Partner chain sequence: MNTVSVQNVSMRFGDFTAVDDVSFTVADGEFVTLLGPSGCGKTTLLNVVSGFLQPSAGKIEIGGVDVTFVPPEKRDTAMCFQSYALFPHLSVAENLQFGLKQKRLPAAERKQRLNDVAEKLDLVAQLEKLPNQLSGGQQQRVALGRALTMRPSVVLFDEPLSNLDAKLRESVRLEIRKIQADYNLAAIYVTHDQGEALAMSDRILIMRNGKIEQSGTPTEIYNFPQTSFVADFIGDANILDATIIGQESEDFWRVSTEIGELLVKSDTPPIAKRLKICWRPENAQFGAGEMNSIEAPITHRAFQGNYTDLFIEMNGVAQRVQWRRSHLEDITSLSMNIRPEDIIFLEAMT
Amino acid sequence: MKRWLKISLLLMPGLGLILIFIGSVVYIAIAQSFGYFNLSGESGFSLEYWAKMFDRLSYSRAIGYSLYIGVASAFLAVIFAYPLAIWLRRPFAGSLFISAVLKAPLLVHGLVVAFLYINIISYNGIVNQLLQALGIWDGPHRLQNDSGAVGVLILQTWKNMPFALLLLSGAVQAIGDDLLDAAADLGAGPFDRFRRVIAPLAVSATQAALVIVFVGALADFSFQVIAGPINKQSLSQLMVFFKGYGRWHDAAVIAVTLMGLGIAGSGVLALFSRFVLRGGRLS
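Just the structure block for this chain alone, the form predicted alone, nothing else.
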């Protein structure tokens, strides 16, 4: 008991302040979504803002679109990071340089990447010019702000893959060679070694990677504004829209929705990845 008390006292200056600030922000957002902390009138409990939001078609569409971006980005980042982590598991000539290059997106701000991407795929950008020079297209095509949000997924995957790679590399490198050699001696091919040895042992890192990328992509704003579809809005865009018109209660409803989706979606992704990577077992 004394040990835990000492640990709590040591953590209190840093962790306590963090919990206080985060807790106060979350509390204000939740309370404001129910009518409290009114900046321009009387405050009081009300379900009016939630009821009106549920009646808005833009709200339900934003939820579906944000979930699509979050889930797709998480799986794409992990799918691309896994083979790279396995490839870089054993050091070889140039492996450190390749690893550094792959982690370069961590040093580049997302807004810079988004603007560069738009310039590359613009109507008179490099991609259009190259495809016309090769004779594949007769004229330039509009590629930016596509309705399927392919551009957003490309940016999210490029930006978040290094996070997944860092987590998965540590988990994969911790797996002993004797386990993989034993599996190979028993006749397991590369895919079977991944499915039966690597994936189950690295399931915690996979869960962490999926959750981190999902939460970040779910609430992202910059990529959506620059490269996202013109006729679709994410929850973050909708929240900024309401805030811009001084509708703080509606913006708070969106904020609480994002927090709820982030928590629920993270739990579902964690359970799903554990179930799949452990052959249908959650334990």
Second form
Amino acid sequence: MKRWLKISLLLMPGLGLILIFIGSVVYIAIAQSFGYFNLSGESGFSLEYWAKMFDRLSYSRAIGYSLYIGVASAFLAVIFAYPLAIWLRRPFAGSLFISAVLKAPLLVHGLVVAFLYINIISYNGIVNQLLQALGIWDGPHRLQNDSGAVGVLILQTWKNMPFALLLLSGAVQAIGDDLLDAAADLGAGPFDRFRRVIAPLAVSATQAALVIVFVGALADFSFQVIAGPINKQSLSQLMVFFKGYGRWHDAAVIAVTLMGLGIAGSGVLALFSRFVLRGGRLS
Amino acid sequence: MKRFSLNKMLVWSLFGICVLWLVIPFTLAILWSFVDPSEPWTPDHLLPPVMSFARWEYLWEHSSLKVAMLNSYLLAPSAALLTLTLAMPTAYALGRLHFKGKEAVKLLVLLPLVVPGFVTAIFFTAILFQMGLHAWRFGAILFAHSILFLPYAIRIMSVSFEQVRQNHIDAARDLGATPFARWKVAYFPALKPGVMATLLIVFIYSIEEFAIAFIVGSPNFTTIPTLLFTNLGANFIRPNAAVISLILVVPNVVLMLFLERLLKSANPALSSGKG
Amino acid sequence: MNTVSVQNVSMRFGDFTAVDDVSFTVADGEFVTLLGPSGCGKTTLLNVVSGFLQPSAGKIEIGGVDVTFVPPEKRDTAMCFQSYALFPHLSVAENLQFGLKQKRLPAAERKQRLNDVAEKLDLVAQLEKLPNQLSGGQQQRVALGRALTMRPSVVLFDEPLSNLDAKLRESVRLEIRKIQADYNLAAIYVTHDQGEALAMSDRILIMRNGKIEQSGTPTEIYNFPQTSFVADFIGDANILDATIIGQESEDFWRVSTEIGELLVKSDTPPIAKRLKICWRPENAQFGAGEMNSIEAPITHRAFQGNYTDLFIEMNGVAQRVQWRRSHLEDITSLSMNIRPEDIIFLEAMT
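Could you switch over to the form predicted in complex with the partner chain, since the one displayed so far is the form predicted alone?
Below is the whole assembly, all chains and molecules, this chain first.
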């Protein structure tokens, strides 16, 4: 009994505070989405905010758009990181330098990344100048806030690829040389070695990379506000918008949506990557 | 032989891309921060026609940069110390005691990393409103930061506590050491790099944190990231944004490189991302 | 016919020469062991044969075809790794069939080969398990089985027993040899364990500093080492500096050594006037003899179970004698003799 008490006391300031803080944040988000904790009017259970939100076009479009950014960013980051992780698996002259440069974006703040990007693609920026100098474009083009959200995807990939690389390198490096030698000795060429040995053994790292990048990009606010399409809104953007007008219940509906999509999407991505990397088997 | 030269080509092309990837954007940012207000940098000039520290001086004198820096650099060390203090008991329990549900505790500790930043920020503000504490911005942000970065602190410190060797403690006891002497000889050396790493990582993350500072602090509490955000949005003046970007990124890159070394010496598994 | 032919192979890494102009062949069904201390180049040589390394010079032929620059996946070799290198995410059955699937063999044939190997190696009950659910010995057998299902021209073993405990090692030795004979496979076996090499091999190549120091059957190597390195590496040996002082008859020579004059009987003449000679500690004969008698004080002793190591000292030179007799506690000096035929001429002194 005494031991149990001692451990509980030790956990209180760390785990206890985390549970209270995050627990109440999530609790109040869910409660407010159902009409509780009203600051200005009557509190009480109500599905009104959900019902109204479902009718809004901006809501369903934001869901679609955020899911698109989340999924596309996750896949882009992993697709770029995978070949690099395999290439850098064994050290060679210059490999340390290359992996250091590749990981540099981890050190750069997201907002700074966004600034550097819009600086480069600006109306009279270096990309426009270069393409004009090469004679590809006649005049400068407006590239910022492109409607296809290419800018947001570039920023997400730039920022998240190093993270995926870190996770995948760890997994790929943990695969012993002997194992790959054995596969080669048994007749597996480079592609088969990837498909039948590396990919199945790096499943959990790939899942982790996909899920973490997805959750981050799904909830993206700053890249979207600075570099995203003007006619589209991400869920976070919409949520901040509602909060700005004091519409806590609407913001809460979006927050719960965001968390729900995060959990559901992570599950789907994890299962999907496992299915693909294990060569079409789930077990 | 063939593979060797192919690799060399790949290295060089990637090297080139990486240089473009990092060197050009940052060079542009630096150049923009030196553009003198007297003459704009037009596309027909390769370099800004007049270069000076005017923008730096102007922002320092006439914008909220000074306040933002003061806020950020007060907030970050306080958050670092508070987080470390809060993390210690849990880290000790995770690193040195065995109890049922330890794995569950390790997972639950990660919760702040899972909930999207803006959700935490907005509904933390909602709680503050409910409790009537919304005027208490510095304290609120400090509190939120300390909890948000607890997962990192607990993780690093529990690994440090694991690395305290029981035979050092036992040897110290066997040789008649007092509890304080035991702590000094067995715990302190093993924990020191972890403590340094925790302080540094929370410091960096707190300086960089945007969502909480932006939502809880708005409209009149600024930190460096929120200042940059406002300068990137409604009142976008490129040279000003360049100055603030550099003020935000340069000290942190230096600290991060320092942190990387520290983590490597403290625990190789943490820095290689397998932790 | 020779299955494997290694011709003048050298392997250099920068300034370091790991394998230095080595040639040898392995015939069908022959079991050849590369034996040497760590760093002698034996594993590098094996990797050149398997295709993981391309030699700096020389040529590898398998079944009469030049495969020097053929990558391992296209080579008709199968390797048994020291670490076993079993695929941890695949079951035993899938591990055993990995290479067969790469070869795109029909399912029926795969099944037949799988069953054949599983039965021979007593793995039938383990087929659905994952490698980490198996004991060390079972994992070793899966690694062997995975190589054997390929029906390669040559099996390569890279210290396959070094992760097993001593008892298990002896039984797996016999098993490997039996299966290799059943399939009539050529085998190249790398080890640093002299006992393993003596017990298993048809022929041993002793390697040192990237070169082959001596090759021969286990008995040849043991009974007639040509250099002090071989004499010392295989079994125990007392090695002495000797000077030839006369030839007594056709195959008898008289030599002078630090422990006195000795008579040596040798089929081959000594290769120099001043050379090294050796005799094995277990060949000491009890009591004074007609020739090569030695009497010396015992400096220390170590009981080894079925024999006792006695160390004697003559003129400041320590010699080791192995005595198959218990109750030696009360003896303080030893009277013994060495038969002339038990003394072997080694390399010339430099």
